[in-house]
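Only one chain is shown below, in structure tokens, and it's the form predicted alone.
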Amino acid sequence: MAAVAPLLRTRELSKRFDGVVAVDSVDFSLARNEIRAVIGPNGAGKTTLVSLICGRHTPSSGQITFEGQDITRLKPWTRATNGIVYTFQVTSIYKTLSCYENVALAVQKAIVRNPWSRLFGSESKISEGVWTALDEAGFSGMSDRIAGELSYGHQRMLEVAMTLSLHPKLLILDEPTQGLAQAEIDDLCTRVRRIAEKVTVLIIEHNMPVVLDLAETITVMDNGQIIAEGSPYEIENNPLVQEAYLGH
């Protein structure tokens, strides 16, 4: 039986900033519908790696393929319409608009950038997509709430709803639990598991209990390189990871 090709793969991927090597010859792959966490100390190269994947940075060298296609030089918005969507560490919602309006605006922006994308359709089809995204993120009963009146945790999940409306195949979450109370973290984890039934999820996260509970595979970076990769049990008991990151 032939091996299933990964959804995303990088080969010898590197990024240098004025002589500083932020990502150093990284080979990385993601399977479909998995929850993957990338961890490591500050400055390890985690955010730079996902910025290369989503197109915010251009690689100094190496290659990125998505669904078997070379996307190394594609613009961020083209990658987004192809299915790679990145939520940022700083919540970017429109606080004076309702939850529904926030999600609808995200769809409209995507259509303006690429009117021939898979988001294109009638007004009723767009509305259906907005409602589906709201439901998947747990906002079906909160569509009329003003975004600025939501708790910080709900604002983070509203941003996730905005990304889900773009029909991602790969959803990248950067520090999604930052600033959340424990109850909000538990709720977010539940919703991420639900989302991962349809979408591959890549998480950068410092909250180790969340990482160990949520991720199926953990990738550990240090000094721009991958130093370990494996199951939560394997990573938690890896001496190199303990020394570089876990502080044991």
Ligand SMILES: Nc1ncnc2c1ncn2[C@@H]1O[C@H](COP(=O)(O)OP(=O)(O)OP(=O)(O)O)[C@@H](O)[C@H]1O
Contents of the next structure:
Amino acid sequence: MAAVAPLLRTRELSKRFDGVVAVDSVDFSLARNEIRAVIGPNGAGKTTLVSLICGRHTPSSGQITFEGQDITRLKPWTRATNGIVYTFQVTSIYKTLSCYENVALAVQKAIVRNPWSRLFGSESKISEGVWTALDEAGFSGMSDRIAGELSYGHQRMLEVAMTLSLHPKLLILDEPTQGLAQAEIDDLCTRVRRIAEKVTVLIIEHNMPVVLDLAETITVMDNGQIIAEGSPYEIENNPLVQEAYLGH
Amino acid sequence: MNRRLTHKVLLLHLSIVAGLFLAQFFLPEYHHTNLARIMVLATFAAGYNVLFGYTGLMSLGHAMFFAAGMYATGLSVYYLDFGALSAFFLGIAAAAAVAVLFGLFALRTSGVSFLIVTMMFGQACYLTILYFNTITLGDQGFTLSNNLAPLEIGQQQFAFSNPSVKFNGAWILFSISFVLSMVIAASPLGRVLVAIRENDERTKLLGYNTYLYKLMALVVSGSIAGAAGAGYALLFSYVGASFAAILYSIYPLLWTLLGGAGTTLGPLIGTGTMFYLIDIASGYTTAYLFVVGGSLLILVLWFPKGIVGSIRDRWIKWLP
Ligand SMILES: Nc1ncnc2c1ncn2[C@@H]1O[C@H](COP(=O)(O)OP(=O)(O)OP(=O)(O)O)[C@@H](O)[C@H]1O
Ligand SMILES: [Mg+2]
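The form predicted alone done, now the form predicted together with this ligand:
Now the full complex is given, and it begins with the chain already shown.
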């Protein structure tokens, strides 16, 4: 196992926001095709850590490698193009645009290669991909609906559908079940498990049943640091983890 | 609604182009001249709309692109005896070059800081033109009528003093910018520009180099504005620094807002409406700038989406 190169690795990765050390010298690695959960109390630095990985924030120090390549200085769009895709903790979609347009933006990015077609290519190839993606996500018949007028759960699923249309190698889900009804949570878990057959999934989650259902390995953060990592059983019985949660 | 290039959209745009062409045979002389001027200014607004309406970047310095086109064309005719066509293309090239240079600096900022940077660059251009007064003849302006040879195409000669040449020149200029706006709005490029306007961060994280797209939008926008400036110099035979002043950066914003930002038809409707508003108001008062300010106020308060934008929201959802 140890000989297999990880998909993603961070070395002494830190992020300071004037005064606050949000991520503190974190060494983190992910194997290809695993589902990893990251948990931790509010303000532990989970969102900041994945934001450093996808390029939303630039690190104060440290290094990030993806597929063996140093990506620390790469722009967020280059990382997305290379396969690191992020869904926001607070849903981020195009609220004034239709579901079709939302998904089309992802499909267009993923399938159109020729530089001229990227600017002025025809819609037919794109729309084929959009219809497929909308169907798969359960949005058939809703393509013309304005995204901002959808229920919160649907908006989240739309964002997931967009990110999946990019064919990511690493899919980062930041508290995807937050604000969803139980039936929607079950749907989402089924989808994530199906996605994970081909894609590495990094999921930040507060909902413990979801974490236990999906993840083989759990990473626990507190105060910007990783305080424990292991199987669900190991994590549950780790005194540091219990202290971190009780202490807050 | 996905606003793509359907037959309906195409038909609407071509009918408007055809309608404008036919108008010259029906309009009385006064309105004939006005419409020619409106079409050139609407081209300026159409360029502005690419950046502001579709990409969501508000500029208060677009007079610099209009003036770059106007002066590159005007000076090359005045001093170097350029022909109309080569002077025109030089005008576009100059505006494009200014847009690239400007974009490399200004696009590091966004929102209000972008607005301020555009204004500062615009003013700097204006003052530069005045500073080199001996060359640019900036404050008093100059005419091209003594230097500009008629345009020759095949055996035909087209003198720019002929009203019909003015009208059709303006018509060609506007039609190209109008059809170009339609193509951009319906293209994958237009989709990304709108995405940047609606949610820049999301667009970045979908994998789009938003900086590069904004630069493209700025260069297209500046080039169209420059083409309008170049066209204005040739067709109306006048070049002057007043076209580089802040008022000519505010106008395209107003025209676009009034007509409907982010609609292909907005710039024409807005420019035409404002032109006649001022025309009518100046018959009653010399303080016609009050009309400009007043309409801006009314717009922002009650019709933030402009004329065509409101029509699109309420009735014709497929308008691009
Ligand atoms: N953009 C920012 N500017 C300043 N401080 C920030 C910023 N983002 C996060 N922080 C701070 O960094 C720390 C870590 O925040 P982060 O959002 O990463 O935590 P989290 O583990 O995702 O929490 P939650 O479970 O509430 O989402 C917090 O103290 C937060 O206030
Ligand atoms: Mg968070």
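Residue numbers count along the first chain shown, from 1. Worth saying up front: this structure is predicted, and the values here are computed from it rather than measured. Between two forms, the rigid core is defined as the largest C-alpha subset superposing within 1.5 Å.
Undergrad: Classify K75 as shifted (yes) or not shifted (no) between the two forms, where shifted means its C-alpha moves by 2 Å or more with the rigid core superposed.
TA: Moves: no, less than 2 Å.
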